[in-house]
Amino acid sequence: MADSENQKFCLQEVLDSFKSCLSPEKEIYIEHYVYGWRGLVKLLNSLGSLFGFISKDAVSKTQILMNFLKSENGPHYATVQSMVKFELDNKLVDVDKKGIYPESGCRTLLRLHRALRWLQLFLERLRTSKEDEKTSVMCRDAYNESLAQHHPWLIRKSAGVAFYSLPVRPAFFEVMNVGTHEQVVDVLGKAVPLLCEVYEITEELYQKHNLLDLP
């Protein structure tokens, strides 16, 4: 397969990695989420290289992920639930925003988890939409619903200029690379709730331990 080919973005792959990221009792393995990442990474590279300042971010985070599991602690960070007891135990995270541990799992998930969560609610959007919707207002719409809080106003701003670069939504359906449009409302119809499930799971975790405000 050619270099581009395994660029491709493929909705149905995003759907596979996030599938495998649940276990029986919810908790979520580290490496499939990360696998699920670089899936939605593809996705941002696909819509232009103005969305090069979330993918950038995004790549960066995973990879920090993947090394603390290639670690000699990398049975502690199997799963996100793993991972926070393992670093509140042993004292690795900001809790007291302190600045000690800018790169500690807790933290880097969390930068993972707010981006997730604008794009599951962008996907949602394109998916109830009507073909003449404008995807720019769905993306800044969900933007403003989510990341925008955590980001300086510069980066709003560069955000906001991206999105008026986004495809129409029939060109949009046809990135996902599933087939047809309503192939891809279907798969799409499958994928979002997983996304969804996902973040809420890591959303309690991170709310009853007080850390959705590391710094």
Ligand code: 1PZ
Second form
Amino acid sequence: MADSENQKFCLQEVLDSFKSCLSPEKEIYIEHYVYGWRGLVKLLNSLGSLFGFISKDAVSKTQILMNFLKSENGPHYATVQSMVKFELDNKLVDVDKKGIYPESGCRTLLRLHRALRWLQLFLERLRTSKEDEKTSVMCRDAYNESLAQHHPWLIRKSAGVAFYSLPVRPAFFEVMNVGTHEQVVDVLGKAVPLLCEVYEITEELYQKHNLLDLP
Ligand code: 1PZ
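Alt. form predicted together with this ligand, vs. the form predicted alone above:
Starting with the chain above, the whole complex follows.
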């Protein structure tokens, strides 16, 4: 389980959180999903102030979900599946345009879900990269293939500037905090398929309920 007291990023910890978020019936526990993102925020925070605006948004999205979990409706927010059912049944989602529920659980989780695709693409590039490949290029390519399509120009520009400041590959591997470079590649090899599974389950659920374009 993620230890929120420990501020140092550890890739294994993030992997463990995303692992715990899958129930035997392949439901996704929101609490562990949030722990996974909070672990990733630690990495963002160690990368310097240019990443501050990204970290702020990720923290705010995880906080919205945590607040739902702690609210009187908390039990309905135990899993992504139960959240979708609860919010749709009770008409708590702005479906076409922003209205009275600009911060529904469904639209908030959708933002993290889209970011999960970026993460998956980025980590797979990192895993298969050569010693001298640039992390900034891997990050940018993964971003352009995924999240960028959902972001306006100003955010794309700011993200692009931040990417340039990413540490070089060997330094980035150190930040992962799971041992030798071989061990990093090994953990990445376990992390990517897991993130992929969590992503696919959510994608299918959102597609089924027509939620992939929530404003
Ligand atoms: C290792 C390098 C990290 C690079 C992170 C790459 C992702 C770039 C994301 C740029 C997000 C910019 C800030 C806020 C954007 C929001 O407008 C959007 C849409 O939300 P809305 O405005 O509709 O409420 N938010 C998002 O797309 C969610 C972004 C979450 C990013 C989490 C990144 C975690 C990184 C983990 C590091 C390994």
